[in-house]
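Take a look at this single chain in structure tokens; it is the form predicted alone.
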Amino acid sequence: MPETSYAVLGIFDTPNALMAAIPKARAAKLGAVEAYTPYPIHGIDEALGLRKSPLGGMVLVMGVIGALTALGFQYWISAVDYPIITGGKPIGSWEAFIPIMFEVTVLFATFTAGLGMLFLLNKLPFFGHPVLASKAITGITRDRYVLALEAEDEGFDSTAAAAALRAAGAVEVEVLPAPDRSPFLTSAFILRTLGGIFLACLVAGVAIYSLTKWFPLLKPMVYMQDQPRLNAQKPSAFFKDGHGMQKPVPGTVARGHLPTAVGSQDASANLVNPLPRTPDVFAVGKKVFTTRCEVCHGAVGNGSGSLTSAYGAKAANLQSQQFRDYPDGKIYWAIVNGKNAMPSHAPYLSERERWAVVHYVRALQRAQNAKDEDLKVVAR
């Protein structure tokens, strides 16, 4: 009997109860000691003498490998096996390496927090622990404090071990025999479980077929032919023509943007400068000016940029008469299309920028060609 049991429990209705009996069982030297509590005691760890667990040295060295491992690779790959250079960086720039070398330390120090607690401390695969089938399991879980002194050999007395527990304490000592460690994976148990998934998918994929049979068109189970649509090149019932594929209403324009005239002369007819005369728009009408046009026109427009004659053509004169004359709209449209030797600047310059070097070109003649109207008199 005594050598075939697992461990005596002995059961305690407080915890001070319980840290009060850990040093006499520990000195009745009959057994491991070891407690179960229904939630963490401090100090319970060095009266029980448990040295300090390994799991965070563990999982500590395996990050490290892990950023190491990944840091490798990374450098094999770009830098040995496939260089290849990115931007101008040299081709061993361990700063891009950073994101995959943190999930593959994560992926290490994981797995192994995970794997080395059930496998190297908690001693799995060792299922259905004894206590687990206790009668003091219910109290563990809720509010009863165990302590438990388990057989470390076959001269393990549990008769000694009860006796020494009620003599610390416990209110109720419990025998636990010593459980039934014949190998689980025989034959019998692997076919088991193979025919039990086997049958399982069986069932769902039963199940599932005819629940779409049944209810077809029940979401989310809609098939994907049924899924309502629109074709261009097919025709609709949807509209009254008959067409899938519709005009935009007359006179749709793109919401922010103007429609840019073909020719020069509807430019002149149609296009009417939208932005108003501020500050601001001169503002940005400058800058744009002074970055993209001044090199050939001039600071003033007057056509005496910074160009020499091997420039092989001549800048146009934006302060003649008949710059001056151009309406705004032809001026946007060159600018848009490009004129003779100048090219199209519209891929560098948005809607907003074109319109307001069209207001600052209009104050430069402006500026070049004042009026009486534009001269004021101070008075003294």
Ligand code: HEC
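Could you output the structure for the form predicted together with this ligand, given that the previous block was the form predicted alone?
Only a single chain is listed, so you will not see partners or other molecules.
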């Protein structure tokens, strides 16, 4: 009669009784002989005729393959594919490869050990060993020694196995029914699992959202808003003068803003305005004058700007005879270097803008002191 039992367990009181029973149980040839004991018993592997586990050999082979792979990769990269001399060492210096070789060896070996043990030798996935469901299991984990005759095929005879175990000295026998091995990956199981995961995500999401909203201990992503910064024109205790905005460091030369080559204003008298008097140049000069100079010097340059008396100084009257006689170079020098209460405009004006505004000042002077010949209509 075909049996549906997993195994028959024979229970022994002492390890010696178990060891003595093993040869008899194996001789009976009724099924696979396996022993379950609360602790390892010397010589039991040999008595059971267990083969040495192949895992050690697998790990060794894969470890060596890992080491050779790492060696090959590194050598190929640094000596064949892209040979570069590093630190003056010869191409393909193997000493530098050792750390990576070590790591890849460990990687291959541990993966072989872990996966090989779980899936190849322990035959996972498999939840719970059938012996764990036996009555004898409490004894096995304490002070009983169990010899099992396990079914190897359909012809397993549990009655004969029980009799053989009793004959071998077992004080008690237990027939272990075959475990339920119906597939667990049913569609209902998958649906339940996915539904559970979805529900858990939903609950967690809503909970985190509401908690952070109601108890905003740490507002998310405000770091850039809250960083310390200084707004334009605001005071700052960082600099000695208390201003947040600072002038360029002395000697700073902005790209395209060459300093004048001349030292003194008198020496600059010989500079010649390099720009032609064209409508383009006058347009630039007018724009610079209205945005940069007019506020102090007035729209026609006569020194009556729109500043209040709070500006302590009196801007020069550029219409006066003195400045009409001024050479271009000295006006240019004043723009670049500033003069007393007039700040230097060098940082703000390009070379072209400086000379263009000189032309424009000249035009203003001529417009305010027009001579008869200036009124002549020029035929074009």
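Residue numbers count along the first chain shown, from 1. Under this definition, the rigid core comprises the largest set of C-alpha atoms superposing within 1.5 Å between the forms. Since the model is a prediction, treat every value here as computed from it, not as a measurement.
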| query | finding |
| --- | --- |
| Large Cα move at L275 between these two forms, threshold 2 Å, rigid core | yes |
